[in-house]
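The chain that follows stands alone, in the form predicted alone, written as structure tokens.
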Amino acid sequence: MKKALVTGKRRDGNLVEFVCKCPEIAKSAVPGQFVMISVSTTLDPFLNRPLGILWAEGDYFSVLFEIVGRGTSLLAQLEKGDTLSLLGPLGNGYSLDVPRALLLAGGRGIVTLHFLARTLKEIGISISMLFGIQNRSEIVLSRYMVNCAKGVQRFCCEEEISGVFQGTIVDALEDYATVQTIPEGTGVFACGPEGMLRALARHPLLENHRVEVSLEAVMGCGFGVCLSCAHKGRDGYLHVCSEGPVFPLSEVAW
């Protein structure tokens, strides 16, 4: 286990962001990877929690998570100056060798795509980002959209909000396609709820494009030993922690 010092904390309702200092993780992390964080100094809860890396720069990295149960509730009690025990960075990340990129983020799927967008922008890749939420309670997540100076940036919500495109991320993609083509070779990257990814897998707008998706799964170990994170694939089962969490959308069975 590695140690990371919590140097900053931001909380908005049930969403918590930690900024952590750990050069070992920060200097080697790539977009799409995650860390396994211990949520207790005892064996209760026993399992670590997998959290996507929001960004990494210099000696620092950040994680963003939602409080959904006892484990994340305990984790959220940590404050600036506390120390995290964790493993990482783990898993395989997104491809970066693309001429341009279209990012499709749904809800907390913004986490790993925020890191990807920052990285692609830094290396001079033109990006467009579509981000969708279900209701106004998630609007705080919009702060993690990355400014697309050379591309299109769209924010949508299924609930009606003044000045915001109303609809799902799939609706936003279809609206985007009415004014903007998706050129051949564009890297399409998606992360979000399973229903969103399932809809994208069947969508004709993406059928001739390579699409990479980041999957979520319950994990016991984070590195391929326990096999608890299996997800059905086209040719057998995919193990999200060791083979992913990023996969070509065409390899995933829905």
Ligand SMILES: Cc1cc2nc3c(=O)[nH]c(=O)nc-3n(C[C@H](O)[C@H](O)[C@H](O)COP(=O)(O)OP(=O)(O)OC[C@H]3O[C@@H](n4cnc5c(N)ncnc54)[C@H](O)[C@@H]3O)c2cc1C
Given for the second form:
Amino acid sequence: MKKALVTGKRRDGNLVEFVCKCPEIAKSAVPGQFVMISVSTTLDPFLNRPLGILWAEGDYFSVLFEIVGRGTSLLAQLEKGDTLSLLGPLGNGYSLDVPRALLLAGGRGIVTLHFLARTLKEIGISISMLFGIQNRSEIVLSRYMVNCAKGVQRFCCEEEISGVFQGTIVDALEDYATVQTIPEGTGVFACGPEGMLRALARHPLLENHRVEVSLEAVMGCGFGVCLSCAHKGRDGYLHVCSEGPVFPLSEVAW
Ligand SMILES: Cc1cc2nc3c(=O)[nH]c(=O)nc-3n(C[C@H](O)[C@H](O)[C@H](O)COP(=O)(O)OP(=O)(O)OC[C@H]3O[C@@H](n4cnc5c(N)ncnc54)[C@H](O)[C@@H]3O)c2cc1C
Ligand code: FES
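Switching from the form predicted alone: structure of the form predicted in complex with the named molecule?
Then the entire complex follows, led off by the chain already shown.
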């Protein structure tokens, strides 16, 4: 296990962001990868919890998580100055060799796409980003949208909010496509709830595009040993931790 010092903490309702110092992880992390964090100093809960990397820069990286159960509740109790035990960076990453990119983020799927957007911009690749939330309780996540410069940036919510496009990310994509073509070769990257990814898999607008999705699964080990993270693929099972979490959309079965 590696150690990371929590150097910053921000909490907004059920969302917590930690900035951590750990050069070993920060210097080698790429967008799409995750860490497995020990949430307790005892054996209960036993399993580490997987969290995507929000950004990495110099000696620092960050994670952003939603408190959904016991593990994340315990983790949220840590404060600046505490030390995390963790494994990582784990998994593969998104492809960066694209001429331009369209990023589709749903809810906390913004985490790894935030890192991807920052990285693509740094290497001079033009990005557009559509970000959708289900209701106003998630609005704080819009802070993690990345300025797309010349690209298009859209924010949508399924619940009605004044001044915000109302609908799902699929509705936002269809609306985007009425004013903007998605040129051949565009790298499309999606991360969000399974229902969103399933809807994108069937969508004719993405039929001829290379689409990569990041999957979530309940994980035991995080590095290919326990096989708890199996997800149905077109050609047998995919192991989300060791073969993913990023997969070509065409390889995933729903
Ligand atoms: C590669 C990867 C990256 C992730 N990145 C993030 C992230 O950046 N931010 C974030 O908030 N969450 C992320 N998750 C989900 C996060 O790992 C779970 O929410 C967390 O492990 C729940 O732990 P818990 O003990 O609080 O909840 P539990 O008490 O274990 O479960 C509470 C609820 O969460 C569901 N759940 C538990 N584990 C997972 C899981 N791995 N995936 C989906 N649902 C789960 C359970 O089915 C249950 O409904 C990621 C998961 C994976 C696999
Ligand atoms: S989590 Fe153990 S094999 Fe993937």
